[in-house]
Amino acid sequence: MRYDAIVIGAGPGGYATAIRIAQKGKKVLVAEKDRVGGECLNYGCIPSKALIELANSIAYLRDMPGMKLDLSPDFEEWQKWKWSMVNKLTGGVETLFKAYGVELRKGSATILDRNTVRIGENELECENLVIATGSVPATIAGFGDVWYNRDILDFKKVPESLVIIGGGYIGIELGTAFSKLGSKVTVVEMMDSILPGVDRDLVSPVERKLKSLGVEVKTSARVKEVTRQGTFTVKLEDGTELNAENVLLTVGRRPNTEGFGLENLKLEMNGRFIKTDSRKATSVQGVYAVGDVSGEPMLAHKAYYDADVAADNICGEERHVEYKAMPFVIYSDPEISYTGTKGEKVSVFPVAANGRSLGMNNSVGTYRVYYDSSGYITGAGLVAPHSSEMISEVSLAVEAGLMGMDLGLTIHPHPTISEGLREAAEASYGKALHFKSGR
């Protein structure tokens, strides 16, 4: 059978190209060697936000004035929990491939040609190959026996002591779960400050929340060796020894190029990253490359932007990317979500003007909302709790070209976290309700 075609891992980016595809009434076959779902579903963005909630829940009512608790997590019990709610969700992307007629083959598969792929003894051809092999923790070399993102997420007993290398966003967010549950933590970062590459402004109220948990957070700091003797032993290159029951390495991740026969292409690559046009095609005609294995940023909900474009232009439908306003999300405390670009002009609201965040006892962070000259807004950068499920009305704003006094003059329910973002908006044009900036 020649399909119209084969899409090489089930994570974000597979499984949504195929499913688009078979929406569109094309024969489409995915190729997956572990779990439907990928490293999001399965051990990455569900399980670690659901531990990021738990350690929220415990940490809200345990430092709410007036509550005496007295909570004692049973984790295996909670280990159970989480995969029974992981594997609905990747139940329900396999009932949704019968459903839409997408062909599901467990196994390897190793690229022959640009329309031949093996899985098993079976080769298989297509007339356009999607690849979507995603990305894998980067390690160190003589690291060893250190814990990744998949073995933290898999935990029976929460660490008396945990010390992370790395301060990026897995690292931040992991650090921030796991203190709240009750270890004792240090991040080790070997750049200036936590968080690299992102607004200083949006970070520093993550940094006090940080050493008001007893976080300790070392930067400027490079780990020359890691032993294990019983605990773990971390040996900095300024002479430092850290002593942790266990480590942590969150270091970044890197595309999964290798394995499957992607050098029988002999593709043009960027670095590491698969090269991909607008349309999300590489060099080689009829093969397309979404998601993490084809640049940054390493996004679950860029693959799948990814996926629509790929899947629109194998159908016939010309369709370009444009990353104008690409949200990203940090899950720290207080949640660090921005989107856009800086643009000329900023105009703050502050977090403890907002009633809805003062009555949840969270008085620290900011809403920033970017702006031009003409008042169009650019972009945002919000420090909130649940600012992740704000962001998108910036990036819809930026998208269909809205003015600050659009959102200003749009009707937030009251109370909300979200009014915030309302009042930061109303700020540019120096009409903010409850804050009287410098502007």
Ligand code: NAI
The other form holds:
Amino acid sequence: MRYDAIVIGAGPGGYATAIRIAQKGKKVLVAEKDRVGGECLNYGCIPSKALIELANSIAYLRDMPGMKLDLSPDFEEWQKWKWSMVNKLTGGVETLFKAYGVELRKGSATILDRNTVRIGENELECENLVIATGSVPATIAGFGDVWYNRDILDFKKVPESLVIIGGGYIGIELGTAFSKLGSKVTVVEMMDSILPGVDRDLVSPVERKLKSLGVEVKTSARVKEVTRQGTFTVKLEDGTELNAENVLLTVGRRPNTEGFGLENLKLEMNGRFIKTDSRKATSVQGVYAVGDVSGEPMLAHKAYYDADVAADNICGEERHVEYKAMPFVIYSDPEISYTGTKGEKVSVFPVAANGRSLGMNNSVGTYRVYYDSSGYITGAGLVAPHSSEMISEVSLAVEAGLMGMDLGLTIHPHPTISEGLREAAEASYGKALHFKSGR
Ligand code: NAI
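Next block, the form predicted in complex with this ligand, ref. the form predicted on its own:
Next comes the full complex, this chain leading.
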């Protein structure tokens, strides 16, 4: 039997491609050597956000004047809950596979040629092949048995002290969470700022918050050596020595292109990534690549989007990716969310003037909406509680070609954090109600 498509990898990119193809009535098989749901559902996005939510809730009560918190967390129990929650989610994906007739084959797939994949003893034939093998954490040789994202998210006890090497997405998100849970956290970042590549205006409120939490951030700092004798010693190039119960290494991820016969296809590469065109097609006819393995940004929602586009093309409906309103979210405190581009003009509203945020004991952050010279919204950068839930309003504004007035004249419910976004937009053509100036 010849499949219309075989998908390798059942993370967000792979499982979404498989379901989309099956929804169009085609015969599709997906191969997965580990757990359905990939890094994101099992060991990344979902469990890390569950942990961050817990840490935020604890810190919220602890920091609220007048509250006395007497908690005795049992993280073994919490881990059981976490895995049961993750299993519900991944079980849901497997149920969808069954409902749409996607064939799931557990096992390690090897590509023999563009139409043939071996899984275990079987050689399977396909019309189209989709590579959705994701990414793996970057490692540094000689750094010993440090924690990576999977290890830290399976913790059973909060470490008294934690050194995090890498002040990127994972370092800042988990550093904040473990600090709130009681660890003494030190973040070591080799660049001159944490979250390199993210606009400074968005990062500085988060830096202030990290400071107030007692997180020590060492920038322009390079790690020379990590040794362990019971506890860890992290030696920096300037001679500083940091001691910690645990070390988390989170210095980026690299595309997973090894160990599954990719070399047999002789695909064109783009650095370490598989090169694709805007249809998510590779240089070899009938072979597609989606998600982390096919290029930056390595984000699950980009993988879902790639999956839609690849599936349409495989099913004969030509479609192209257009990443112009790609949202980015960092689950820091407050959350940083941005989308689109900076444009030529900006209008700003402070979180300190938003009633809902104040009621949540948070006055840190800003709403920044960006416009082109004609006043069309080009993007936004939001540093505010739950900004992850607001940023899509701006992506929609960019996609729909809206102006500041379109957002500003739209009634937003009161009291909400999203009202601040409306007021920032209002400031682009007049005055925000709750803030003077704003232009
Ligand atoms: P990252 O690329 O975000 O950050 C890595 C950091 O490590 C950078 O700041 C880099 O300058 C620093 N670094 C690199 N080598 C170093 C060294 N030797 N010493 C000190 N610092 C060093 O990577 P991260 O945090 O590991 O996350 C991996 C991926 O997962 C990212 O691509 C991100 O897109 C994704 N992710 C996304 C999340 C979200 O969307 N909220 C959450 C977590 C991860």
